[in-house]
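Given next, in structure tokens, is a single chain: the form predicted on its own.
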Amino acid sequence: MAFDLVIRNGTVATAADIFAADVGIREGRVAALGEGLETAADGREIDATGKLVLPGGIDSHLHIEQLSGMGLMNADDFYSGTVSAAFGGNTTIIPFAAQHRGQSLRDVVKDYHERAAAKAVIDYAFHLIISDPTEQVLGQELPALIQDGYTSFKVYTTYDMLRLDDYQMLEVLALARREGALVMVHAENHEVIRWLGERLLAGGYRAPKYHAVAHARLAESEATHRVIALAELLDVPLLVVHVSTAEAAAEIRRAQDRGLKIYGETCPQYLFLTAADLDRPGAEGAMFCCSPPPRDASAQEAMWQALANDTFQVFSSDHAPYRFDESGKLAHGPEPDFKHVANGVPGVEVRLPLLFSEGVGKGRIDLNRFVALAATNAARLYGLYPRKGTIAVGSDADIAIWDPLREVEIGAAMLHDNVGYTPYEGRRVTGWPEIVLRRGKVIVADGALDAERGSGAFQPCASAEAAKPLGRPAPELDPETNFAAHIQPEDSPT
């Protein structure tokens, strides 16, 4: 049977290999890899000479058409958000169906599906956000949703309307262990942040730069240590998201070195921004407020090291788009105090170009590691691999063709989100995705989009191997005093 499309003369890279090959695509999937493949049925070919043929990116942490804890809706809906993601070389996103207290988790997921199905132009899965772990949610709704393909969920140790106490966290972790789900944690010590914030405001320190002071490094490292300890108690895997400090990264590395299934994630803002960006004139620093906040140059270097040495398996945008106006960052007035600035920065479209240019281009990571961080690791962690996240026979033909030498100056005017600014304005990068295929269809080429609203498809996630507990205590723990040693085999997912 002839191919529908052939990509010729490119250099194919996966998380494991780099090789010259043609890619034959049939019925939305990769049908063949090899040299000199036969011509497609209607002669449709893409000449990728001098280009890199990479798996389409998977941005596995971003906030699209989501209501914040402050009651603000993101600037991007599923159309603008997925269009921006596509132009950045991504073919799949995994945003959050966010439960607020008092809401049925089932109703939240149903509503999120309705939003996505009508607008998304690339494929998508959903994480859940659990803020109200009631008996109904833990006993019925969440187990059923996990079986339906929502196999990862996020919990918080901070924010008044989202945080769980340690008892609630243990309840959620125990359910994840039983059902084979992966828990993601926003780890910051709420009381430290609250205490510092109240005293800063009482002293008249209101400017955006004090957001970084209130969100102290110790608040992040302490909470990271604590949630790892809770996960160790139950022998359950855990992903600590958007890590910003060397101290928190060290907590994750120590747990990994002890044999625990602890994973880590960082984001562009922790590689390319610093706390000094929050100290811009007037309210301009509000554009850079996110939690945790950017730190300093030494923290940036620690994040690069953790990406290179596999302390961090995931590199996500944490795209949290709020406009710099009364609908977003300035919802509480033109000069809001740091406690009333919407938290989050945009970044879905520039995540991969930034990582490629400063990572591969500067020799901090190699091309295989870039592919792993761009797509493969997320696909594995969240149960989408090998359908997504690689270029292999039988995988979806989700492909981004990169010009590794193309130089681009990032600016808000060239991006496709609905935010109106970028924290990376004026930064020059080398390497850019020029052609993007979603399940074999070219959706981005020559700077133009060719994808209908709603043409993206929901991708249910399997229970990934990474989400399963080890089924034993860590070697150095005393089995007589470690609770995980007493969990019966039937309590673990098979």
Ligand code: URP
The other form holds:
Amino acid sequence: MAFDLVIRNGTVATAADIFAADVGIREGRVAALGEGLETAADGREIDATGKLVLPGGIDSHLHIEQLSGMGLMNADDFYSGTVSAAFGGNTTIIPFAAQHRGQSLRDVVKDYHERAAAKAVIDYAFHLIISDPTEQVLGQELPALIQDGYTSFKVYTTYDMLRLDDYQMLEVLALARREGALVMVHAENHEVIRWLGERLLAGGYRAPKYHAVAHARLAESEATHRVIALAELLDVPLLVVHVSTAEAAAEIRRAQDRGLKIYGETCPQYLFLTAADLDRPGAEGAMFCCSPPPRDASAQEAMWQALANDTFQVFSSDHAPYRFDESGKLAHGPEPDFKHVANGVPGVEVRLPLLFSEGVGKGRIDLNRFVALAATNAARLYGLYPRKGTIAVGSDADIAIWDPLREVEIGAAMLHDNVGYTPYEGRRVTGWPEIVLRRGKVIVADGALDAERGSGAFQPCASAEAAKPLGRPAPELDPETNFAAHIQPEDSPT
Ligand code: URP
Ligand code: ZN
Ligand code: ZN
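Could you switch over to the form predicted together with the ligand, since the one displayed so far is the form predicted on its own?
Complete assembly follows, chain above in first position.
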């Protein structure tokens, strides 16, 4: 049977290989990889000479059309968010369906589906944010939702409206272990941040830069250590998201070296921004407020090392878009104190170009590692692999064709989100995704979008026990105590 489309003469890269091959696409999937593939039925070809043919990116941590704890709606809805993602070389996103306390998770998921189905132009799955792990949620809703393809959830150790205590965290971890889901944790010590924040404000230290002081490095490493201990107690996989410090990365590494299935994630803001960015004139520093905050040059270096040496498996944008106006960052006035600045920075469109340029281009990571961080690892961890996250016969033809030599100056005006600013304004990168195919359809080419609203499709995730290929198999729990085998009964409370 003839192909619908052939990508010819490109260099294909996956997380494992780099090879010259044509890619034959039929019915939305990769149908053949090889030299000199026959011509497509109606002659449709893309000449990828001199280009890299890579799996479409999977951005697995971003906030789209989500209401914050402060009651602010993100600046991007599922249209602008997915258009921006597509122009940045992504073909799948995994944003959050966020439960606020008192809400049924089923209702939350239904709500997010309604938002996404009519607008998304690329494919999507959902992580769940669990802020209210009631008996109903833990006993009924979550087990059923996991079966339906929502196999990962984010929990928080901080934020008044979201945080779980350690007991609740254990309940969620135990459920994840039982049902084969993956827990992602935002790890910062709430009381440390609260204590420091109150004293800073009492002393008159209100400017955005004090956000980075209140969110002390120790607050992150302490909470990281603690949540790893909780995961160890139950011998359950855990992913620590948006890591910003060398100390937290070291906690993750130590756990991995002891054989625990602990995973890590970092984001562009921790490679390219520092706390000094929060000290811009006036309220401008608010544009860079996110949690955890950007740190310093040595932390940036530690993040690069952790990406290169597989301490971190995931590189996401944590795109949390708020405009620099009264709808977002300045909702509490033109000079808000740091406690009243919406948390988050945009980055879905520049995540991959920044990583490619500064990572591959500067020799910090190789091209295979880039692909792993861009797409493959997220697909594996969250249960989308091999349908997504690679270029292989039978996989969805989600492909980004990159010009590795194209030089681009990043600026808000060229981006497709609805944020109005970028923290990376004026930064020059080399390498850009020029053509993007979603399930075999060209959706971005020549700087233009060709995708209908709502043409993105929901992708249910397999059990996140798909984390297994990256780690060792989980040992059995002691059938009597229900604790991990290395926790002796005499150590356990009765
Ligand atoms: O500051 C951030 N990262 N805001 C988004 C919410 C979160 O915690 O990921
Ligand atoms: Zn977070
Ligand atoms: Zn986030």
